[in-house]
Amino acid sequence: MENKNAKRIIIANWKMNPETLSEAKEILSAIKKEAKKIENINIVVAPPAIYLGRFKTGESDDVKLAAQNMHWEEKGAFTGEISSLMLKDAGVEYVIVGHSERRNYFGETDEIINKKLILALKNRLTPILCVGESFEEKRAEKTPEIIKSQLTKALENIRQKQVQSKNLLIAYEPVWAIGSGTTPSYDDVLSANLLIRKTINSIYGRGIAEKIPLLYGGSVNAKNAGGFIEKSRADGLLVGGASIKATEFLGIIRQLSII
């Protein structure tokens, strides 16, 4: 992001955690308390869907809500699914789309991800589009090919005017780093971010490519968080496991606040 005064973005993806609403409220309370002290970071929490309605927030809240997933239709006979309109009604502003766990465990294809992106943008939810390669793809030196393909297919039939810096976030999350304890080098992430911007430039032009915030996700902790911002040119972070440990997540927030 060219604007050095732009706020950093940190998103807590709780995945299927914690086990109870009381635990969830306790973590959220700690995050909100810290958020009141910090003005230069946008903090977003993505809890399990069952908690979203209980966390309903307003425009003045320091912490915004994200959904971990949504369906590609607004309503209908889709047992177990949640629509974008339901998310909007629950006070949700962001939605994670194309997370590697959705791709790998639930068979989400590039076509499905594209449909979700189109609907999220239509209903004014800000999508957090995730892209990244597997260990096998990295070993075969296919990282550039995979990232370019995922981006191009995800953004198919989405017009330039729909994609602005406030309408879309892109998260690079190397699949091999998620939950593995293995962290890519800052140069690896920098290369991926440059490739993402180059690909966006080829689709929408330089103006859009420079302004869309890029996040990094994968084994982020309080020790390495700052490096991904300073050395990898990331505009923010998508934090998984560390985000459900209040002390660790607050440490990450503090790291970003002093950069």
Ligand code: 13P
Second form
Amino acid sequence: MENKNAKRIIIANWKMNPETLSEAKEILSAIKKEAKKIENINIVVAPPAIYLGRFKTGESDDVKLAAQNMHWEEKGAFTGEISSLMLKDAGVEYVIVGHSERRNYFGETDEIINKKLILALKNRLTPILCVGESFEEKRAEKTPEIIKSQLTKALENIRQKQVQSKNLLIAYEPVWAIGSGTTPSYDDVLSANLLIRKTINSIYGRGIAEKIPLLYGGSVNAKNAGGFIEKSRADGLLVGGASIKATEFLGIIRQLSII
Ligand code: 13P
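Same protein, the form predicted in complex with this ligand this time rather than the form predicted on its own?
And the full complex, kicking off with our chain again.
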């Protein structure tokens, strides 16, 4: 997203945290309070699904909602699942698709991810598509190959007209950086971002490739956050662990608001 005036985006992926609704409300209200003071950043929170309905937001709300997952069918006999239509009804605007924890622990394949993307776009949820290599793949110098392959397969049969500039976000999340306290260098994230834009360019052309917002995720904290924006040319961040510690997360928001 080369437009300097475009808003940055910070997404809080709470994963399976916190344990109670009251803790969740406390964190959200701290984030909302900060969001009121900050105009140049879009703040999105992805709580566990059970809290989503309780957090219903409106058009004017400063903090938007994301789901961490959705099913690839609209309705039917899928015990334990949540559909895109239910998410829409709960006021959700974004959905994380293809997170490595879903790929690794729940067997989500590129094909499933592709189906979810198709449905999310159809039902006007903005997908946050996650891609990234494992430690073994990095060691074998396969990072570019993995990023390209995950992106291409996720976007199969999705036409250019369905992917307009703001209705798809792509997050580069190296699996080995998630929850580990270790991050890639800013240069490595820059290379990944350039490769993502190049791949999008070859699928959808320059107009979309230049505008599609790219996020970085993996052990982001208040200290390293700014560098991913300034040095790696990311448009935003996808934050896990640090997003359920209100002080740390507010620190990240403030960092981004001043650069
Ligand atoms: P951490 O910030 O805890 O490394 O998690 C990143 C992540 O998986 C966000 O989706």
